[in-house]
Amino acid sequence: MQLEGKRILLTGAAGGIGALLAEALTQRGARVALVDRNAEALESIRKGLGGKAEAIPADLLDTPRLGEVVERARRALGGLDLLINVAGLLSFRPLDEEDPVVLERIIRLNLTTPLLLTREALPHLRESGGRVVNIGSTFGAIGFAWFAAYSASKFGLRGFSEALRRELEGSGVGVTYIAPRAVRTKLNTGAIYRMSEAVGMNMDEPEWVVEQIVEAIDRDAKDRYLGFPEKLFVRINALLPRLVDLALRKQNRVMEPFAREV
């Protein structure tokens, strides 16, 4: 998909990946409806994009208003060509120590919200021959200890993307699923950074991840896994998950004290 002139609804637009992605998309000539609950940050980003973006402050956990978010974006842009679901939450905790409210918020924002936004956007994307882009994670193909809810939500997002792609075959609407590995953004806590250093976890800069997302959209990619050797491990885990269990056993023990930090 050529981005010049495209009308894009982007969630999580005030986040580490979202803000950079908004900039990259407008630099390519797209017009973007920026959606995030941080109204102040959103307005600052909008002003910095020189009139090529519209700010739509919204709490994406407010399910009854998701249809309104899509409609506001459609009216502001004069239609929709692309929905990019970036907004997300994560938590690095043992499951039995996790706050049930946090568990529910992770599943709702990472999975239920993209489902509902896509449902609302599909009639407009059918008109334009558009595309849905879901930003997942390596954690959506390899379940990591201490990230149970986050992994579950991203496994679900990957399954949703695959099923929707098959459902929409021949409709003119494409579906892209992009799975970064760990990214250096404010989404990660200090405990995650300390853990990643202890186990030698690879972490990418958000600028590079955004470049990969834009390239995947350019190429109408169906899916893309970012980072080596993680994308190799994804394939191994799909074929030989018990082998990966053994490979991760020692790492899991190293990770545990960081996950239990208060």
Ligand SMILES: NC(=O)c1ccc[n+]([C@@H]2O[C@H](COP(=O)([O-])OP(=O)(O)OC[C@H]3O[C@@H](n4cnc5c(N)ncnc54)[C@H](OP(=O)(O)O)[C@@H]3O)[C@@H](O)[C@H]2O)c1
Given for the second form:
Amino acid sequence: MQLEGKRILLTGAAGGIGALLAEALTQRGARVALVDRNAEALESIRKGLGGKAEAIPADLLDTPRLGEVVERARRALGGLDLLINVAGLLSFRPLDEEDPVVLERIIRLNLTTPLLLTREALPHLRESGGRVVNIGSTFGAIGFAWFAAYSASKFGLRGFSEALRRELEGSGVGVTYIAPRAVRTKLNTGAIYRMSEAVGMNMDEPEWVVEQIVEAIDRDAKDRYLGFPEKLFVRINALLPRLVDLALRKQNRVMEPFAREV
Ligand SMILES: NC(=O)c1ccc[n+]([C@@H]2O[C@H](COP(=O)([O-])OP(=O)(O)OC[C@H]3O[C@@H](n4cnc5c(N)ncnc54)[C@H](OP(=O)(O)O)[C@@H]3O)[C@@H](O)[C@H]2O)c1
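With the form predicted alone in hand, show me what the form predicted together with the named molecule looks like.
So here's everything in the complex, that chain up top.
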């Protein structure tokens, strides 16, 4: 998709990946409706984008308001060509120590919210021949110990993206699913950074991830798994999951004390 002149609803626009993505998209001539829950941060990002963006502060867990968010973006931009679902939450804890409220929020923000926003945006995307872009994770194809709720949410988002892509075939609306490996943003807590160091987990800079997202949109890609060897492990896990069980066994035990940090 040519980004010049495109009208984009972007969630998570005040986050590590979202704010840089907003900048990259406006630099390419797109106009962006920035959605996030921190109104002040959003406003300062909007100001930095030189009149090519609108700020729509909203709590994306406020389900009844999601239709209004899409409608505000559509009115502000005069239509919609792209919905990019970036907003996300994670937790790194043993499941039996997980706060049930946090668990439910992760599933709702990472999975239910993109489903509902897409449902609301679809009539406008059909009109423009647009695209839905969902930001998943390597953890959406390889279930990771101590990230049960997050892995479940991203597996769900991947399934949603695949089903919708097949459902919309021939409609003129495309679906792109992008799965980064770990990225250096504030989504990751101190315990996650310490754990990553201990197990040698690869972490990408958000600038590089944003370049990959823009390139995937440019090429109307169906899906993208970012980083080697993670993209290979995704394929091995799909074919030979018992092999990956074995490969991760030792690492899981090294990760455990970090997941139990309070
Ligand atoms: N960072 C990684 O390692 C990594 C790896 C793979 C995939 N991803 C995915 O990439 C996406 C972006 O992550 P990121 O690294 O940019 O994280 P981030 O910096 O934490 O950005 C996420 C944004 O979503 C916002 N948000 C959280 N709850 C919200 C709510 N209820 N309503 C509206 N906005 C809300 C956050 O606001 P607050 O700051 O107020 O919470 C934040 O601005 C996520 O879907 C994540 O799962 C990230």
